[in-house]
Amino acid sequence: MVKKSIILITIFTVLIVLPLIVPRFYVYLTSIILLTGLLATSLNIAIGYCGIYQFHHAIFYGLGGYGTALVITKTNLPYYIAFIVGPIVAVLFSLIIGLICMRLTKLYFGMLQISLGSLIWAVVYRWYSFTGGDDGIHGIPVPDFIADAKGNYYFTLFVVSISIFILYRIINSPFGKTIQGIRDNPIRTVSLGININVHKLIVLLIAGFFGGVAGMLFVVVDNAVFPDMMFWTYSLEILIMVLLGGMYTFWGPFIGAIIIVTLRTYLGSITQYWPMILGLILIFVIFFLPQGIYALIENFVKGKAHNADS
């Protein structure tokens, strides 16, 4: 526990000084990694810790971004209201989709969620007068103190740090242990008098809210939103981040986000076959890393510690 705390403090310290020592592009890239890591972690709360087949998580990311962008560009409300409205919009749609899909389980839940999410994407994609259609919304103004690369980086780091801390506390609370019980043995959980549907719905709201927070942060960092943010293929990319890092670990999805965002940034600029590369990564994970990278690292460290003790 002490070692993990030291590692986290060291990483956080490096992240604080990072904008002072690296070029602007790497500051921007780190901001994208941070908010994507939050997005992947929020998905893992549902699919990894509660066993909910959340197959279209990107829809809440996009709704959080569009909710923020539309309040800024279509109203005269203060910016902080826009930053709150984005995640709230994501929560409301998460509630609606959750109530509709809750009667179904596992794969059927995921397939219906993809259908409903694709319907929302189609509305956003075609509603030119309100959402900008397939062009999206660009040049979104933000407050001066977060308008430059360093400002929006530190804002993103602050919000992501608070969000990750809250999610960590949730997972390690009695509620977190309950949803893990629902994942592992729903029949026995029901026999204990626990309403699993209510717990699952709460999990969906939590995942949707923090997915919306990630979308709001994307507006701050990129000053734009576009329909591809909520297309089903991006949901697959987020899912691969979770699987690559480790679905049953808390920090695994963040590791997966670091790897996927970095690869997408560099490989996507030199080849048009990024989706094929992503598919190869998924195949590699399924066959060689079923538990994810974080679990592999943990097992390696525990093995070394055991050998040292013996």
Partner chain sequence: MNYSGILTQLIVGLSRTMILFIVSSGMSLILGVLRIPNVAHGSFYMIGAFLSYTIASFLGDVSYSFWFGIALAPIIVGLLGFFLERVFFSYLYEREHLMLLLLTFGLASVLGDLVKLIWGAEYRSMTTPVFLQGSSEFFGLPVPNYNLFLLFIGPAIAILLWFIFNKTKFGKIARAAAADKEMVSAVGVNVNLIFSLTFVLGCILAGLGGALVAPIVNISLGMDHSLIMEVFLIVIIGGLGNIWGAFLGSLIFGITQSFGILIWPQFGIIFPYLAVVIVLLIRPRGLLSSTW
Contents of the next structure:
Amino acid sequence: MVKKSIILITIFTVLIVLPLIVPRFYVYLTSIILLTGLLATSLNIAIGYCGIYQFHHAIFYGLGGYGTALVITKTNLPYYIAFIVGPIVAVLFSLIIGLICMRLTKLYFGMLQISLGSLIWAVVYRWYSFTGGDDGIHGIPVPDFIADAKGNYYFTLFVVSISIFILYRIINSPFGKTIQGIRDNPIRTVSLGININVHKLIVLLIAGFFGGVAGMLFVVVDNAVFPDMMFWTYSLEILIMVLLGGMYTFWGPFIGAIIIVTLRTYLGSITQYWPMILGLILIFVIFFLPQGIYALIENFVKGKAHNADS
Amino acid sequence: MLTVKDLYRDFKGFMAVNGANLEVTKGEIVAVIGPNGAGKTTLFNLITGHLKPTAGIVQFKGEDITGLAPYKICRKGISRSFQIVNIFSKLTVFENVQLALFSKYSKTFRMFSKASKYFIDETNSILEKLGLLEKKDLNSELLSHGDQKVLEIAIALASSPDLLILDEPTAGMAPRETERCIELIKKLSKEYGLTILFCEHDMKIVFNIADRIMVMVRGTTIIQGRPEEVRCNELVQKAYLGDIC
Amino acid sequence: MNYSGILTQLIVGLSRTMILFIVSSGMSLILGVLRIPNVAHGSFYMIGAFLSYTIASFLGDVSYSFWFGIALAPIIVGLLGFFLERVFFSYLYEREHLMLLLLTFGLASVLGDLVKLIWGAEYRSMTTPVFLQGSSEFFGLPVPNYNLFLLFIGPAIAILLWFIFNKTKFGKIARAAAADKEMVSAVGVNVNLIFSLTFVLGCILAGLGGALVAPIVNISLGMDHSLIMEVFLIVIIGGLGNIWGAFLGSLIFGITQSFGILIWPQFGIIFPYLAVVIVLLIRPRGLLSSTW
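For comparison with the form predicted alone, would you give the structure of this protein in the form predicted in complex with its partner chain?
Time for the whole complex; same chain goes first.
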């Protein structure tokens, strides 16, 4: 336990001093990794901890981004309202989609969510006058203090840290244990007197909200939104981060995000076959690494400790 | 305490429960027996709200609970274990029982406090009663089959029910585990005054621990009475027991 | 647009619906028996379309090239499906179900890029076969012959599938396996073979849909994605694993879509989704509940 907190503090310290020592591009990359890590972690709350087949999580990321971007570009409201509106839009759609999909069993929940999500994508894609269509919206202004790479990096670090802390608390709360019970055995939870639909809906709202927060952060870091943010291949990408890192672990998805974002940044620029690489990674993980990388690291560390003991 | 009157359940023309009657009074151990496919599990599902009856009445403590949602029935004080192992496999033994307590004290919506601080003593005392205390930090999927069944009873017990319903509690257990489980049921009844309703196919167990027995054949109640009465009832012998008497 | 113009439009829309039905019925089969909402199903459809294009252009402008495409493309897609089922899916049946679903995601992603690698990113188009060009009077309305052909072939496939699953031994076993896998394998049936065959049949239907749609659309990357969304909706409306449900679902989808685009060209695609939501509010398990 003590060890874990030492590791966390070390990582946090490194993250704080990072912009002072590395070039601007890496600061930007780290910002993207941080917000994507939050995105993957928020998906994991639904799929890993509650067993809900949230197959189109990118929708909430996109909605958070578009919500923020539209308030900034179309209204004169202050910035902080834009930063709040994004996640709220994501939550509202989580609620609507959730209420519709919850009528179905697990499998069909996922199918319908993909379909409804694609509808939202299609509307955003076609609604030129409002959303900018397939171009999206670029050059979105943000307040001066977070306009440069360092500024938006610290803003991202701050928001992501708080969000991750909240999510961590939720997972280890009675509510968090309850949703894990729902995942493991829904029938049993019902006969314990737990209303599983209400719990699941709340999980969807939480996942949607923090997905939206990640989208809002993307606007701050990249000053742009575009429909690809909410295309289904991006949902697949987030799913892969979760699975690659480790679905039933808290930090796994973050590790997955680090790996996938880094790979995409370097490979995505030299090949046009990034989706195929993603697909192959996914297939590899399914067959050879179903527990995810985090479990691998954990076992390795434990094994070392064990060896040292004996 | 529990009264089931003329209960029917129809599955697309097949009457799984076809006129079941049952009476459980406080403090008793009541067994439901009957050949495979007699509708015992269906009857339990009807009582606990997992299925809705086609006709008939289920009364609990004088209140009509027919067709209520399972979680509502649970809150009225009926708790059950299942025939197949039905635990939260990725949680620890401790957390399994604790989860039931969250529900009992309506804490399942607490999001920002540490789960591990809740109900430590109460959880431990339940685990101790059932002899699972040493294994409390184990992941429950790593328990032996017998221990998993006991853990199920522990979960059911945690909501401190007035009536505990056990669906084939010893199914798939090794003989020694079975013995332990029987002792456990007796102890729960005697020392903690629990009312227990269970079904079982092992006759020896039934006649050993039940105060009263209800016999079901093809969904219909044939008789409910004390073990001696049931043992010597002609209909029962014909339908089920063969030549035990 | 005048009254008869709208009706013609509707009949053309309806005929395209038949293609949706053929592909959806394949999905429905796989869903009913194997319990996989196969995301890669759209890829099989796209591959079917590209294959049919390649076969037709390889054979050149001869009258039978179209038939070759229609016959060969589904078979090749079926073989591909067989290969994938044996190499990947069959190892996951005993594992957590989610892994199987994610696998289909991964395959869709890989297959999509393979198509890009083989055929390139440009649009392809092929002409309708000569004898199906032109149009005929259909209840007094001018309807292209190819669409009439589709209107005929859709119900024909429906009846064929109904026959396979209700009258043949394979179909009866497949339905039993869908209901209770353990039971069927306990009586000595090779369930894996049944699964494999069902999967292949589903893929063949996807390939056939692709081959049939090839002459009337631009064959392009991305057709897998738009199709899979439609097919998911159809299967959800219709009720799972039910052939007639898929048929009914396709009709509802096709009609709401054609009317929707007529009324509101930009966002007409919303209407089928509204239909789905309404259906689900009334019947959460789909219109025709799963019979197997």
